[in-house]
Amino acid sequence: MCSINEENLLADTMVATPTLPFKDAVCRKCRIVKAQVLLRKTDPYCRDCFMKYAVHKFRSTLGKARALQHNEHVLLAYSGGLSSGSMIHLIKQGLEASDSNKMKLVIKPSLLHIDEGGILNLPKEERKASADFILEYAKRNCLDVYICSLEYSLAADISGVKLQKNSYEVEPSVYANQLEQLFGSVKSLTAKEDLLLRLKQRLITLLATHLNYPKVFLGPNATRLAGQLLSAVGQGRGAQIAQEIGFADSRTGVVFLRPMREFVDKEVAYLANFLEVDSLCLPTLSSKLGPTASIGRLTEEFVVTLQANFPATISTLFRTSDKLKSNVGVDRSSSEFKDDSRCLLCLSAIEESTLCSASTARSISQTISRSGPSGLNDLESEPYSTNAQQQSAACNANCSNPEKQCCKTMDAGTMKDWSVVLCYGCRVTMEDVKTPELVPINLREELRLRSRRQMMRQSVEQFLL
């Protein structure tokens, strides 16, 4: 029998890594220079040698994915902090390369900002500051920018957007107060962060169309895509992870990159202040909140924490990550591809509701906790059906008779079930959205729509045999 128990083994295996005395400290590459820099608590490097290292991570992190064409338009989206800053200045310099031995970067880039300053209640002083910052930026670094206001991520569709080019003014817009009570209604702060997320993409997914750039490069480091990681598999979102956090999503038809996804926050933290990169300091929605304020705040902290001990935390969920692949995926150059399997939010695969899947047990849950043990045996005596089910029954119900409505005019009953056409993350989402009906327009013609024909198909199911 084995002699050590529980205790032993979690001393033995769960002991933090020494950090190497840095006073002193030489340089691990070169052998020569006292060392300014200390990766992972013990390899330590010079400032030459750290920037090698750091540029050699962000042009093998594009090459070995290979995504750049010659002379490819790119849309690099800035936000002012250090990532996406240190992120422009590494394309800047690969750009300008005069090395024989580096490949230049040849691609033509120019920058995009989303202004979220209208979620935040911030006052127009404060947005025109940030946007004269990021103009000035923009300016020196010799890039074009455009400026959006995120209330256009309610548009309709790009005639509906306001796109400012190297200038901004902050000018009142017919979505904003639809944009503050959308916002307003979602109950939780996990809710509002990944309806946040899918409207800035939704955004940059309409401008990146419009101004015909295929790529929009993202500055989220490994730090952020490791808790981004957790948090995903916490929302249900576990099919979703090699598009959430892998280097390239190509799910709304623009390719969107994350070069720096190689980088933890002690790098870039290094990296920002050698390129002396200015950053800009915006507040957020968990901004002076606890970290267990939202589901991804909690999980971003447990990851700081454990990489604080464990300099190979970021890099093992990576690890992990990329061997993780959805058995349905969503290919928009596939000749089976069909708009009615995509979420309308995140665009990505909706998954079958089957008896044994994800939702159904969650609906099953709901319907015993909210109806007592009398629910239980309602299920065991009847066999469960979805909402789309129930919605069919009622709608052939309702157009045998003729002092009913039909189920064509039934929109509001219509607009209350999302569950066909979001997947599992999104649904969850959009229960705690108190007023769904404040959402895009064409996402509530398409709910419509898609609702109409599940209803068609389930009317038509009962006639075969």
Second form
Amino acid sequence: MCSINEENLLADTMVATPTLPFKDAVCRKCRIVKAQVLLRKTDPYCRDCFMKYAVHKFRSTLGKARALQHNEHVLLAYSGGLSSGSMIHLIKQGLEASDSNKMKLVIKPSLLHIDEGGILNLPKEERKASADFILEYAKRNCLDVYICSLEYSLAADISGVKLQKNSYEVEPSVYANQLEQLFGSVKSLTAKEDLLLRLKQRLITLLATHLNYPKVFLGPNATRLAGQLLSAVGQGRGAQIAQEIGFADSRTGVVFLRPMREFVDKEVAYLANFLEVDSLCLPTLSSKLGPTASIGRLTEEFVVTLQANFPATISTLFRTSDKLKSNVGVDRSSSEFKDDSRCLLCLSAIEESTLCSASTARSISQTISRSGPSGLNDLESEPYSTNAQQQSAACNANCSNPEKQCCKTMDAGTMKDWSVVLCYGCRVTMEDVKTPELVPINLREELRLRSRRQMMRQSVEQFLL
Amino acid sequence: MEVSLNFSGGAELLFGKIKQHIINLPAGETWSMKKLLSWIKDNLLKERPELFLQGDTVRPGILVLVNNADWELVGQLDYHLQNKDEIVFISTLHGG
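Would you generate the structure of this protein in the form predicted together with the partner chain, following the form predicted alone above?
All chains and molecules follow, beginning with the one already shown.
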């Protein structure tokens, strides 16, 4: 019989890392110079040893993943914050490395910045000032920079996007109003933050493809990713963790890489201080709000507070998350992964909804809890495809009868069945959006197409060998 | 006693978006970091004190550097300020 006593267990496992007095400590590596940096609550380092450690970690993260090819064009996503700023400085250092032992980093980087001022209601002068700061910063570092306003993420394709190299004017386009309307119609802050992330991803992909940059470096550090990890699980995106939090994200045609992934926020802050990284202070959607404003804020608060006393928190989270991978490959090139089973918004695999799947179980539970056992009877007696779907499937898109509005109208019933076009996480987000037609994902068209294909597949299934 | 305070990483949003503040503390008293923090709360902090301070100390996620060294290496809250000291508050919770 197991002899673990509950009270003893609690006392043993809750021992916080002891705060030993570190006054005037000496660097634990070189043991000569006085320490300036304290990592993980117990490891003092001097400035030079810390910088060597950080640069080595950065280069090994890039090298281990074998992510870069020689002379490759890379876009550096720069938000103006400390994390992406340090990333750019480290890359510049790598480009100029004259150390004969180390391999010189040979890539062709350019900066990309997305102006989110539209949804934050920033005055024009402030947006201009931020843009000027970034242009100046790029010039100082001899890098090309592209600044694009977030509203162009609503454009259907690249022809609608206004983009110039090394210059930027704050000129609201036709999409600016649409963007404001879209974000105004979203009820919760959690959904707003998620939508913002997807739109930014879409815009970066659009720009990177147009400018011919196969890889994009993103700046989030380990602390931010740990918070995002927990909030992804909380929002039903558990299956996508490997792509959302991992080093490489290849859901779109462009590969997103996260080289700052191994740096905890404290290390980034030291790096930024020692490298004299100038930061731009831009507010975000959740600035100056309390911890219950959104799921993201809550998980961030949780992780940061826990990490303060238990420095192993973030590495434990990452170790666990690295083991969680979806069994469906999401590479664009993977042949087993058809376009039909991709979510329109986040481009991940849509989860299965067969008779035994988790999503079916969830929707049954939801039906029962909302309308009692009688609701379950209604669910079962309803044919798999509703009448409206069958009607629209019967005629094709070239139906020229102006009176019969068969495929043109979709009644509210079928709109709710978004499971063929959106993954669970995106469905939850889109439910909060009152004007889904403003999101540039061709929702109606794709819904119709995919529902029809699904029905066709079902009717032919029994005849396939 | 003259002390320079620097805020970066997003912390400046709570201090009127000004990154550097050079302040003069009344001499004749010993100023510990704890005393300085409550002075900042009363005199500089424009809004939302709970986003910068938590009880006696700073909120987790805010890094404090005293003359370019981690404040935990110089005694944290018990460190006594000297003239011309440079204190940097970096918020790690903002931007990426």
